[in-house]
Each structure stands twice: as C-alpha cells, then as structure tokens.
Amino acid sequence: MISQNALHHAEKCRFCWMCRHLCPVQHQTGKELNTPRAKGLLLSMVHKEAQQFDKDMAQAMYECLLCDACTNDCATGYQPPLFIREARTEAVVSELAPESVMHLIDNVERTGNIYGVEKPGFGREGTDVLVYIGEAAAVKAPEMAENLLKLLEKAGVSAKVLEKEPASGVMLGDLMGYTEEVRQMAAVCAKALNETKLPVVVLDSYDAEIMTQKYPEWGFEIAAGVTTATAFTAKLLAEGKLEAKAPLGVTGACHDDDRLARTFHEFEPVRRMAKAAGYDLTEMFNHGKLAKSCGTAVAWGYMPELVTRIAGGRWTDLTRIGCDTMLVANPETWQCLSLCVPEGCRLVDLFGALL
C-alpha cells in the first residue's frame, strides 16, 4: 500500500510516544487517534494483514496538518508525514479519501486552487524578479500580496508577476501525496518559472517548499533560483533599500509558519521585518522550530471548524504571555489567524506595516 521506506517509518514510529505533546490536532481533540504514533500503528496493522485500509482510516490520515512538529523533535530522525502523505495517496486511489477533500481535488482540477474559484490575477511586468503570489493569497490574503509587491516597488526593485500563475502543486500534494499529476502540474509550473529566467521570490512559504525540495528532485529545478519574501525583504532592509520606521510603543510576537520554520530554517528575517516596522518584540512559549501550527491552507478546506479552534489555541498563546499583536507576514498563516481573532487583540500583515 505505501513504499518500503514509508513502512520503515511507521513501523519505528508505532512503538513511540515522545512527540505526541507537540501535535497541534492532538492538542484539540484529545484523540490518541491523532497522535503520529496511532497512525504509524494504523498502517502497520494494515501491512501485516490485521486490519483492513477503510474509510475511518482514511479519515484519520487527513486529520494531520502535515506541520513537521513530530520530525523537528524526533532525536531518531522518523517522519511521519512521510507515511501519512502516502496513505493519503492510497485513500484517493481506492476511493477512501473523506468527501470534503474529494471536493477540494476536484477544485484544484478544475481551476488550480482549492477555493474552486478563478484565480485573481496580479500581472505586472517586471525585469529585476519574478514574484510568485500563490493560490492563498490570492485567494484569501490578495492585500498582503498587493503590499508585498508595493513594498518592492518602494525598495527599487522592478517586480514581474506573471498574468496567469500556475499552481505549484502543493496544494494537491498535500491533500493526495506526491502523485504524478502533482508532478505535471510543477512541470507546467516550473516551466512557466524558468521561461523569465528572473529569480523567483516567493511569498508563500508552502510554495517554496515544494518548489525547493521537491521540483528538483523530480528534474523540475528553478534556474535562477528561488527565494522567500520574507528573507528577500529583509536583505532590502539590510541593505539600506528600505528605510526602518520609528517605534511605535507596541509589543508584538512573531508566528513563525510551520515551514517558514522547520523546512527553511527561516526565523531572523522575519523579526527584522517587525523591528522595522516599528514594532518591540516578545516571544510565544512555542516559537521557532517548535512553533505551533496556526493551520494551513488545505486543512482549513475540509476542517474549517477543527482549523478555527488550533488557530484559536495560537492567540490563547499570544495572551497567556500579556500580547495583543500578533506578527505574520504569510498568506496560510493570516487566512487561519484571521478566522477568530480576539477581541481586543489585532493580526498584522508585516509586509503592509512596512510601508
């Protein structure tokens, strides 16, 4: 049903507790089911014949939100995304996969994204870099884009943004696996890319992942080289391209996104962001490599309510340590922060407070 190595994985993370404190689905439902262990146990019984792969198994792969919090903590190296992405695969091939994330593949095949709607287009000409908006923030975060793109023109730097962006193909990946049709739809995309021949600065970091990590293994590589947004505004920042604002008087905290964070690495340039901006800085309990996840994008499409209440647990992290302002300046994080933000306490776009 999944690879050799995948086993190898789940086999190893079915005798193993140690990371369940960290899964932010665990934290919400207080269900074993969702631990990183019950699943490795869940395939292993299905590879040796005692329990068969049906719809209730399927559903609990899909209640993951892919963050990499178990792997970032695991001192023997496991990951189990690796066997939940794949048995996501196994539940769309045999026709297992919940209905709600059934809908949001047709979405993605019918117009690229799963809101199921077109895309907006942000088309600009350009000869410096090439800006990859993505489809959440198009969708659902178009002001950071808009504000991303202004802060650029602001530096200097000619932006191009091409009319008609195709997908990344993240966004199916993550609902289906690495399957071929998310490998053609990178070919088309990584075409598209290297035909401007301009570096590609990306704003969502879950587009960077795959364009990053997987395009080039699948002989897809981005020529000129890919960059975040947010490490490519604050090298304008160090370089004197833009300048710093005075303080504002007001604390804020940084979320660090769950691959901004634990695929990049990536956590200084964002607080240099907020520190020009204005902005005096705290830090939440979990934060940089351990930061929790807020939800993502596709998670939000066939959860919404499981998503709202994990956001929710990110602003009862914020409040517990007396902030009010919390920092994002990715497009998947501000969708899902933004869907129940506390009275009293504000959600900023550091891309828009920068200028």
Partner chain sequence: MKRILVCVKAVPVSAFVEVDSQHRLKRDGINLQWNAADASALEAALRLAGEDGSVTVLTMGTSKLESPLRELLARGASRAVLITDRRMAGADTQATARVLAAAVKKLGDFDLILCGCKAIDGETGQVPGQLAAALGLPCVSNGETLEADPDGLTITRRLETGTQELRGRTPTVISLCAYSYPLRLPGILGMRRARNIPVEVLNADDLGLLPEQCGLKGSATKVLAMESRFPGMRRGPKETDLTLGAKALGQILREVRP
Contents of the next structure:
Amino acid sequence: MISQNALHHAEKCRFCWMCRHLCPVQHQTGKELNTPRAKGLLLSMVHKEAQQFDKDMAQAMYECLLCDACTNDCATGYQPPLFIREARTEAVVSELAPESVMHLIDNVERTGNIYGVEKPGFGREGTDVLVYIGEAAAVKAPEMAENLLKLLEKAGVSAKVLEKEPASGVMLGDLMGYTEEVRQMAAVCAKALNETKLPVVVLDSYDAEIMTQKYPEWGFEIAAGVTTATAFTAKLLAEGKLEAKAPLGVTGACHDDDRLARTFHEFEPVRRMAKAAGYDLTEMFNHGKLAKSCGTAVAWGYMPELVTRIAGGRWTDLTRIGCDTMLVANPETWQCLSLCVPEGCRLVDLFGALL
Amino acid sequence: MQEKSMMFYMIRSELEDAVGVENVSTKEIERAVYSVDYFWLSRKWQDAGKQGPMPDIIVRPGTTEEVSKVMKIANYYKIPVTTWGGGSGSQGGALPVAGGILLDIKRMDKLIELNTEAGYVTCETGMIFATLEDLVNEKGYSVMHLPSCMTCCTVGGALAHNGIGILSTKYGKMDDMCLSLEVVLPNGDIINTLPVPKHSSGPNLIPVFVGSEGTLGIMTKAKFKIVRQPQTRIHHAFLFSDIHVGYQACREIVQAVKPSIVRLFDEAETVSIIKKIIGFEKRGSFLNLTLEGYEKIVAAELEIVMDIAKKYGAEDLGTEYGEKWFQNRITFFYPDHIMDLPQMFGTLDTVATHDNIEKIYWAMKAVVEDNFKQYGVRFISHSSHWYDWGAMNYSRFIIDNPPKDPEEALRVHNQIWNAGVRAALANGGVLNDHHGVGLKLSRLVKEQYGPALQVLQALKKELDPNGIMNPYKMGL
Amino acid sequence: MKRILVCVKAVPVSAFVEVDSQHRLKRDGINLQWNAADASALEAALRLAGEDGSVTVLTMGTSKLESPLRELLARGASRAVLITDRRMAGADTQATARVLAAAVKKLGDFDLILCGCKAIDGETGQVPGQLAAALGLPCVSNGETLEADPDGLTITRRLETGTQELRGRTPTVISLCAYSYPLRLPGILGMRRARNIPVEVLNADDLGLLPEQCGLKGSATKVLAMESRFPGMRRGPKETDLTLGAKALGQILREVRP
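The structure above corresponds to the form predicted on its own; please provide the structure of the form predicted together with the partner chain.
Whole complex next, starting from this chain.
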C-alpha cells in the first residue's frame, strides 16, 4: 500500500474540504468522489481495512489531473497529489489500473511516450543551449517546438536538440507514480542531457518540473542548469535580443499551466512574452498560483472526453470576462485547449506570436 | 458487493432513465464517501475503522426537472432521500442514516442571472458558494456571505441550515440574503416562492424551506441580493479586562452603529487560539471589529466605536491584529490548526437577547466544566454574530484524550451536548445559532419547541406524507 | 559480499515534535520517515550485495513500522526485521545497541553491518560504535563511499578537514553519511515481491533480554532536562517576492541562531 508519509497526508486530508472549490475535475463531474478529501478518506478506509482497494478505487485515483491546485491552497501544506500518485502505483502493482491507463503505460515503456509512436526528431547542432522538446510537444504540438527553435535562431542563440531525445520520465511518473522504473528512465535522460554540458532550455514545464524537482532528489542533477523556455524567452526579450512587436489592438488572457504556476511560480515571463507579441492583457479568474487547470497530455490520453470538458471550462472562464483570445506557451495546454476552441475564439501560441 | 433484489435493479434503471446512466452509482467506494461528513461522530466512526451510514444508490441530477423526476420515483416507492451538497455540515445533517437515495446536487451549478443593476444573482443550488462569490466578485459585487466553509459548501447547503457568514452583523444571514427560491416538493411538484421576500401578501414561504435541512423539499434555485464591494473595510482590535465588560461594550456598539464583524473572545480562547494563529500574547477578552462601506460613514462609525470602547476601559490594539485575523480567517480551519481526532470537540453555538446571552455563557461554561472534569474538558467561547437585539455565543468544548472506544465516546459526546444545550434552553437560548440541528441535535428539538412543534409536524405531514425526506433529522 | 545487515531508524519528518514528561519523543500520530543516513547505508548495501547477496534491514520501534519496513523490501531488501516491545521504550544509545546486537546475533552471520552515521532526531552518532563493541567487531564511522573486492573493503571516510581512505576486512560495522548513496525507489516488481515477504517481528523475550537490559531501565544515561531553542511555532510572513522573502528569511535566521 501507500507509504507512511503519503498515508499521513491522506489522513490529514480525509476530514478537510477546504480546497474542493479549486478542483477542476470536481467542477466538471460534480462527484463527491472527485475531491481530495474523498480520495484521502478512501485510502484511510483501506488502511483501516474498512474498504478494499479495488478496480473502482483505482479508477477514482485516475480521475485527477495532478494539477496541484489543492496543495497550493492548503494553509498547512498537505499534498493530495502525493497520496493520489502513490495510490496509482498501488493500482499498477495490484494490476487494478484501468485498461486505458495500462495501455498508455505500455506505450511509454515501448516508445517513451503515451502516444505509442516514435518521437519525431528535431535534431540540430548548436553550441549555446540544449533545447529539450519533450514528448507532448514533439508529437502533439510540433509547430510550437519549431516556433521556439526559430525564435531562438532569430535571437542569435545557437540551439542544440538531441537527435534521439530520451523521455524525461514525467509521463510515466504521472501514470504510475514515482517508482524505480521512472527513476531509471530519468537516469537515462539526465545522462544524455549532462553529456552535452550545455544549459537546458525545456519547452514543456512538465518536463522541467521533474528535472528540477525530482532529478536532484534521485541523485542526478542537471549540472549546467535547467530553464523553462518561457523564462528563457523572456530573458532574451529583456536583453533586447528579441524585438517587441507593434500593438495588435487585441486583448488576450494568459493561461498559466499547472506546473509553471505551481511548481515554478512563474507568471511574469509568459505575460512579458504576450505583451511583446503585441497583445493587451486581461486576466481570467483563478489565474496565477491558483489557475484552473485545462487538462494535461497524460490525462487526455486516458480520459479524453473529460479533459475536453475541463478545457471547455477554461474557455468559459475566458469568454465570461468578455475576452476571445487565449494565450499559451505550453504544448500540453495548447493540445488540451485546441480540443474545443469555441466559435469566434482564438488560441495563440506565444512562441509563434513572437516570430 | 451485497446481493440486491430484482426490484432494486428495476428502481435503479428507472432512476437512470431519469438522470442518465452515468449519473447514478451504486459503487461501494462512492457510497462509502458519503458516510463521513464534517460531524465529529462520523469522523470518529471512520477513524475507529467502522463503516458509517451509506446510501444504497447515488443520484446526481443536472436540472430541476430531473430532481422532480427522482422525487416522483422516490415518493412512489417510499425510498428515503437525503440531499447532499458539500457534506461540510457539522451536525450530520447530510448523512444518509436511513439509506435509500443520496441526491448529490453538485452537477446543478449553473449561474442563471447576474443583475448588477437590480442587485441580485440567481443560481442553481449545487454551486460551491465560493464559486458564486467569485462570479459576483468578477463584476465588483459580493453576496457578503463569507462563512469559513465557503470553499467547501454548496449554496443549497448554506440555505438548508440557514447558515451565516463572518460579515453577518452588517449583512445578515442566509434568510436575510435570500430573495426567492425554487423548490421541488417531495411529491415532485416544482414550486416558487413569491418574487420578493417582504410583503403583506400572506405568509412568506422562504422561511419554510430555509433552515428546513432537506426535510420538507429540495431547494433547486435561489436568488440572492448582491451589494457593491465596500469602498473601505477597516479592522480594529481591542482588549477588555474580561468578557463581562466585553459583552456590555459590544451591545452598546451594535446598538449604535453597524459593524460587519464583531468578534469578542473569552479569555480561554484569547490565550489559546488567538495566540496561536495571530500571535497575540495578553490575557483578557480580545475583540476584533470591522467597519465597512463609504469612507466618510466608516470614519464617523469608528469615532463612535472608539468612544464606547474607551468608556469600557478597552485597550486599543490598533489595526494590525484585526487585519491579521481577517487574513487568517480561514487558516483556523485547515488540518493542524483546527481541532481534529483524537480530540473530541463540538460547537455549542446558540443565540439569545442581550440580557440572556452572558447568562448562557456562564451557565454553559459551568455545566460543561463542572460535569465533565474527569475527561479534562476545556471550554472556549467567542461571540461573533451580533444583532441590535442580541448576540450569539460560539462556545466550544474540547477533550484532548476522550474515550478511545467509539461507542463510549458517543455516549460522553451526547451527554455533553445534552447538558450544554439544556443550559442554553433554560436561559432563553435556542438549540443552535447557525450550524443547524441535523442528526446531532435532532433528539432535542421537541424540548426546544414544546407544543409549538406541531406546527412543523403539520407541515411535514402534509408536504412529505411518506416521511421520505432526510429521515431522523431535525426531530421530524 | 554475501550477507549484509543494515540498521535503520524511523525519525520525525517535521522539526516540530513534542516530548513527554520523561523527555521521550512522542512518536504517536506524527509523520515518520527513514533516517537519511540509514537510507544511504541501505543503498550502499544493495549495491554491494548485487544479485546473489542478501540484505537484511533491522529496526527497533513501534508496531506501526511494519508497513514502512515493507517499503524497504520493495526497494530491494531481502528480509526485514522489526524489534518491537513496550519495555524497550526510552532506550538510550547503549540500551539500543545492546538490543540490536542481540538481534544481529540471533539473525545469523553477517559479513557486513551498515548503519547511518547518526539519526536526525537524537543526533548522537553513538549507536554504530556501541553496536560494534557489543559484537566485538571493528567499526568505521562517517563513510562516504564503500567498495568491496575479494581481499576486503575500501572505505572513504569524511573528516572535518578532508577525506581519509581506509582498507578493512570483514566482518565489520560501518556507518555511512547521509546522501552518500541516494536510495533507489520501490519498483513495481519489487512491490509485488515485497507483498509475499513477511516482516519478522521480535520482542525482548525472543532476544533473551531481561527487562532491566532494555528501555529506560536498561539505559546508562538519563535525560534530566530539555530546552527548546524554538519558543513556539513561528509563522513568518508569506512572501511572493523573492527579495523580500530572502530578507525575511535572513531575519528569522538571525533570530534563531544569534
């Protein structure tokens, strides 16, 4: 079962409802089961042998985006994703995880990504930075990846991309928790990145998160440092290596992706990029640290219908404030929000917008 | 999985037809989630590894019409229906103690109309209250209902037990804020209360349902007044020599001006909770008071407040502590900040006229501290909702090491509640101020009403002849 | 290296812990984790043992440690032993070492015994030495790296002024510094395997120890007084601005470590 530490968090969350209003899955499904407290309560019941960890419970643990809004709202610092992630490990260990999830895990083990396809190569030789494209961008948002690379070229940055870019481990970690298998995957990636001796610019904040938060804990730091692509681009703008565009007379709102917002607390760079691309800015409710998730690449993989609804919820947040332009700089949010662009609305890739 | 009869599956398919297959569940784990609400006893039960009360079937309607269909089915088969909003009630009101149907209304979370000009908002009752407030805030307005459970509870839950928020002294509680309601009766009929709450067109129907805790019908839509966010909101804290002086001063303040927050703490709470959260270190009776509205009016009100405070010898603590309290107002309710198991605890809140409220404080304190010494009980209290005619006490008992055995703990728990509530009733108070009756206090309802209970019983009998609505709650 | 035993200890996660009237740490209801140095020792052991060796983890504590021990089995330990007995509560380092030594003797022959160099709750660092003495074995403390070859062991030791390389023979007791070897995670297969391995539970009687040899009674030292350097829980301001945050942190650090 789950670790003592995860159980401690579950037992603290089981009688507390304070974060339920921030749960995007709760909002879309209206199920009491989809609250951090319900998931903590169930794990506590399993521990006390009042309930069994069965297929239904395993399924419930996957009805969560691991968006971490709950943790960020907790005045005490408890972390529902900690026990939900470990419960996923338990589901896999006990062979109770949903078929749709197991299918994705098989794909990752085979190809490194949930899509089960060979990752398209963006290989190029450069000497200033190593750009890490990531699985979601390479397969689902290749234009965004190309746009970033073009942007760097425009700024005079010589970027290298590995011919065979190893998976970071973030997808597998979200699917089955942080197990030794994920750590081994991460070890391969860390080794490849470190061999270049170049600072790493990471396009997908999901990859950046595991590289900066988990890799050091697991014993392999990226020696030359990891920067998010957004922070790096904002820096190029600040240094005058990229030029700002003329105002477009269009108002847009930035969607803060889960991990950029909550792991990195990085909000300004995306907004600086948006302004430089010529947009006037407005804000959606629940932006910044408590931004409402619009779904993730992994969650889309096993529950596309729900993720589409969740992304739709974010579009509603946009249109309610009288805005029609959603600005993103993350391949996963790009992918999710593209699922259901309302008529008359636009989804803008900020890397492309700066070209 | 328990073997069920053929009829069970017949009824389930009828419910599925009413709300959609995906919105009906009989899964063991989903049912288990509804066996614990915020009631201490349901938590204790779970903590001891015992299974609390579970519904047989969970139904999640998406519209008023679907609620109506479900009620018709339930009424025909005489199946108990317990409505669940957030499950954050402390009185066990949402626990499905009679099994049957659990109606989770959170899919009904739509905003119907936000009219800033006329000053109202209409929404479905399954909306989380914080979401409603967020939506109204987006336009620069507020419902001004800011309870500590705002992020956990639904609009329907707040109405069901007539909840109250921290700004109540200025803006009132749920029954002051609600303008009209749509209700599904137990027979499935959909009714509306009159378009406005104040009139001489026959008895007002809103109070029949607000506070009825799901025993008379299901509120599906509600209209609330909204107000512009105040131009200014200022916090000020004071320290009185003791709670007696505090009561006198606060009475005079609320009879003179209209603060939004008046929170007067007894010494036991001042030196424990207030010290822990906002770091205030002195003995005495702590008061934090908030004034809000137009700057000019607030300035004039503050002057009056300062004069009264001075008259009662209050130490002026300035604005810092009040601001700290306001910033931390919900921190008190997160794990490790609020009481939790293995402790036993309860909030014996009650409300009375100004001449009785202090009497109740001392009577309740004595009865709890004297009779339950052997358990090492602590008694703390504050008064946080004030009217020109009276005030409430938010008195709590806490036992750090209660009996481990859940059955023995239940007995002690109920003995304390009986004693505390009876002390309130004997001194001009009522069962409860703003948490409701629920399962926790159901047995004491007849003591409170006496022969007046027949009025409610008549309503119950006529509206819910089969007694299917939230059985065993509220003494009905 | 065939048979390795690793001593591990569960310590509080939080720095805010309470002690009872006899100055014993209250461990009920608090969040515990395996001591970081002990985790290093376990990883070193797993690497030395390789495919054909065996690693036994041994701990002393409450019965609640059974499931945390299972986590260590899932990470690759082959055997887990829990010594639990109310009579052992409040043991000082000597009484602890006596119990551990009795267990080591009972559990069989080991080529190597590894410990963490010290636990973050007691911070004494005495148990490895006392255990070695009780077993009549040599002891090397503060190891950073550990390698085995057919002739013996090579150990790098951390000193205040640098490092020291030692050669040693087995059997011996070695204590490892924290973070020398990041402990591997439990793997899916490891977790499945761990389910079928029972955690062995021993008490004082099983070890042939008398009550006066255990716990408070069996301790040579006694805590007479304790003083907190942190007067109450501190709630610093929450800063979102990095510069302000750093300033506030500096202030706090000056206050707690003048």
